[in-house]
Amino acid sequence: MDATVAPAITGGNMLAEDVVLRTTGLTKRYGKRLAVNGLNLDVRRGDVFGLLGPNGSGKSTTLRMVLGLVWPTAGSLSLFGGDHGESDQRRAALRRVGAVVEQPAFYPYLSGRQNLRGVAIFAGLDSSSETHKRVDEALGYVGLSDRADDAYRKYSLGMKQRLGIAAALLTQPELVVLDEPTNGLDPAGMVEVRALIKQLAQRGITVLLASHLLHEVQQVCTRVAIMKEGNLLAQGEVSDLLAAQIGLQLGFDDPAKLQQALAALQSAAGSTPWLRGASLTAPEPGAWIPPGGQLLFVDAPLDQAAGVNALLADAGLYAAELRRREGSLEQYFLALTGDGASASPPPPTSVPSPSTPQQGGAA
């Protein structure tokens, strides 16, 4: 697809133009059931974000209120510098943006060509050789070019989910909004979608995700936000989120020896200046679960497992086993929610406080 599908971006410090989204209190209520509650979000113009949480958190109602499906209950909402409590500047912002919210809905019998010639008449384009040919531009940008002519239900469901993206991109939006948008695919359909995902930050479209498969979109978000129960845990870049996480992890056959460690390098971290500290941490789904079920992180540079050995080997412990440990926003979710078993969860980068309380709530 060609450049005047994506508009590029110009480098520079942040202005305020290029916040995209911004929302500050953001709540809404479904009678006594808090959805959302007092949400404070920043949307960079560049921004592969992710809201992220489990099912439940509100990440889908806070898509809805963005796109206008929704009304909220309380606190503001501004896209692209608009007020979205006014009806002229709503409408005016949202058709900027490109959405596929749930399940794409096609007329099976059609090809995937025709479909998207209809979706173009009812987003208002006329049944034009121009219109035609962002068609085929669109259905280029997803590589379904040599499917075009095949009826929709011979589709993947990752080709479908694809279709649906390419509707989406028909207005040229500077924001696309995927709600879930691998969700149910299986492995080869997510890495369709994922790289799809990567290629529109690249030609410049910001991209609003909502998804529960933390693991998945690490690999393609550049910042996030984390939810649980209607509540924003933490905001900020991926990178920053997870530089806490990265270490090293050694697992004990002893229980006893694992406690013998903890306390030899925590009594170890005030005298050597790498040893920023250690604590226990649950095993990543999948590892090796050594007896007690625990794990020692050390926080200190992975270049240091050397020096890791040998102020064990001076209390007289050694490792199992002795590996890096990079960071995942699967671990840091279940250390920040206190689901896991990390004794100390790491800190947010950004966490903004809304005026209301925070309190439980469901999406």
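Basically, rigid core = biggest C-alpha set you can superpose within 1.5 Å across the two forms. Here the structure is a predicted model, which means the values were calculated and not measured. Positions refer to the first chain, counted from 1. What changes on going to the form predicted in complex with the partner chain:
- Relative to the superposed core, F49 undergoes a C-alpha shift smaller than 2 Å between the two forms.
- After superposition on the rigid core, the Cα atom of Y141 is displaced by 2 Å or more between the two forms.
- Core-superposed comparison between the two forms: the Cα of Q103 travels 2 Å or more.
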Contents of the next structure:
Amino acid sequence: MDATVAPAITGGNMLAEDVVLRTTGLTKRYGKRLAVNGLNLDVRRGDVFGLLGPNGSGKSTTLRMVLGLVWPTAGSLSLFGGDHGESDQRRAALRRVGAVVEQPAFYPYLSGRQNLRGVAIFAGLDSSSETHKRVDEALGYVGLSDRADDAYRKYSLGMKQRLGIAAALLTQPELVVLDEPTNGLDPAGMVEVRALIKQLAQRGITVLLASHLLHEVQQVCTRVAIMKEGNLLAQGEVSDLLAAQIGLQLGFDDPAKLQQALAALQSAAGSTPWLRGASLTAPEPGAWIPPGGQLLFVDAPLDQAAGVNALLADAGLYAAELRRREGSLEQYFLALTGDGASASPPPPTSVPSPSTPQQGGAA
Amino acid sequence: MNATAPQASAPASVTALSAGTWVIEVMRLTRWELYLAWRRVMTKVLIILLVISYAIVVGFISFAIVQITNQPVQSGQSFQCPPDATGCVTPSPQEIQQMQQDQAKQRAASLAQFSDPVTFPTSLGFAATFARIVGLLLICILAGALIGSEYGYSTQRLAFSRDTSRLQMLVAQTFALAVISMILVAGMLVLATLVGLTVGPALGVSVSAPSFGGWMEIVKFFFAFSFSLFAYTLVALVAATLGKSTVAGVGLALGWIVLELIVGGVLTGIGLILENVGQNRDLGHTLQHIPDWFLGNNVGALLGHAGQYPIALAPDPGPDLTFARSLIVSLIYCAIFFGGSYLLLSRRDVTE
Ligand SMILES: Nc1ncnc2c1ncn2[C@@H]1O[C@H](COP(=O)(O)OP(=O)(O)O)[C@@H](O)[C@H]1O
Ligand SMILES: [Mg+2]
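The structure above corresponds to the form predicted alone; please provide the structure of the form predicted in complex with the partner chain.
What follows is the whole complex; the chain from before opens it.
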């Protein structure tokens, strides 16, 4: 499990070809501003890898370094086993990558079709009829066949995004890099794009996706790295992160009782095998907020609700509310970044980056 | 893993790219850049401007020719004194004949001055003089827009996030600018040939076909003329790359042209004054020769060397700017512009 952040030096126990992208201490400074700080990422073949973080956390900068658009200040990056610092190896690796970087950019005075033919030239394809066929297929795949001959400047934002995706898929890449792919789309467009990402994954294409939308990442990604202010806060399987969020949640009418319950459960944890721990947590948005504003999170299997009740009753404590909590990245993220009113410590499966100051933890 | 997953492949280094592929890719990119230039509305507007302004100049010249040819030769009568004039000596018939001959010579000289620009093959030389002012401004605008708009449209990342290298892109852009310069010059020369074969003869000037040597001069002239424009498109290239915008590319290139003209004129003027009226003759001489290091003077000298004999399409560049020296100086300028663009582009982060 911890192999997920095995540094490149030890190589972990993965085969080299299973790692599509590995960054080691990847750092980017723009002048004095540290945009990305010592990032260690591993994207494996078949992952739908989510780079998650608020605006300005360094996601786009990271993707641009992967794509050879921005030169790292320090650290190294290996794509398909090639050294990104070597021009030939970088170019050979980029042949296997398709990308949409932030807002799609094309020549406004050319049609969608002509733009894709240009992309084909940039990707080293000839201008044979086979390439033209590929262009038309890509246009069809994103549903732009009807508008293929309209000038790009006349496209709606959604059509521009789709043309970007068509460009990314043009060369039948093994890795698709998408930066905020649903930005500016209406809800239906978002659903479409997410379905498309899942289709890519089913075809065995590795996807590296940056997004600030927690639920989007939760819906489509298999693995996630959480970034904030250039730092990697955690990296792991989405299912593991969610599993750590599952537990029981109790509310008390009296903050003093809450503290007593916390102490009682923490002391019981040592002698009760199924009870893994207890901590204070913030209610999720929209939920009932008890006096004092905090809830008690009990890390225990969901079917032990009665057991928790019994333990509390032994101490003469009675909860005003007891609820099952399903996992959500949002909870996890708030806990990790300390943005919640009070945060539970990061679950054990989280793998904080050694180089980052831990911002989460109990307040 | 997924059954349809692509085969795990060997490290990227195995698929290193061959030199042949590199060149073929650059050729494709060059064609693409030319296509981009052609598809821009601006290109068509600039071509129309060039043709119209040339037509206007040719029109003025034709008008002047017509004026000169229609001037009546003074009759013998007009040389006679008015009846009541005192101190007036009526010229003898021989004197009148002499005056009429002088007048005809003068008229022929001024006619030649105006008819050369519209008579083949000297019309080619005039077309160059014209295009080195108007065409130069327009081609620099086009070059600045072509390179600079890549930043405005953020389209650079399309190429650089693929396997197109920055050097390849720059070489392709440079080739494209060279081709555009040659197309413009070829177009100008064709226009000038048409004018020279129609307008001149229509106004009564006789046209003779150039000798073989004349044709060779025209070919050399074509290349020197193209180069004189191309060198300035590289100013637009480095300026647009430096300023990451069309405005920078166009503005700095036009600024360069104007600055050369002004500074060159001022230095030559002050130098002449110092040399002739002041005591400081050496300084005057030096000042006058500073513009010999300017790009415009050197490409102009190359044009002069290419267009000397037998037609004399361009003015004599004088003894100081030899062919070899002008060529070397011009090439150094081009190398600096290209190298500077490469240094800027290769180190830069593409954050547009
Ligand atoms: N070209 C640039 N020059 C200076 N600072 C930049 C540049 N691009 C991004 N940054 C800064 O780097 C940080 C990370 O930005 P970015 O990678 O775009 O974040 P995200 O994509 O996660 O929103 C931000 O603080 C941003 O202001
Ligand atoms: Mg971003």
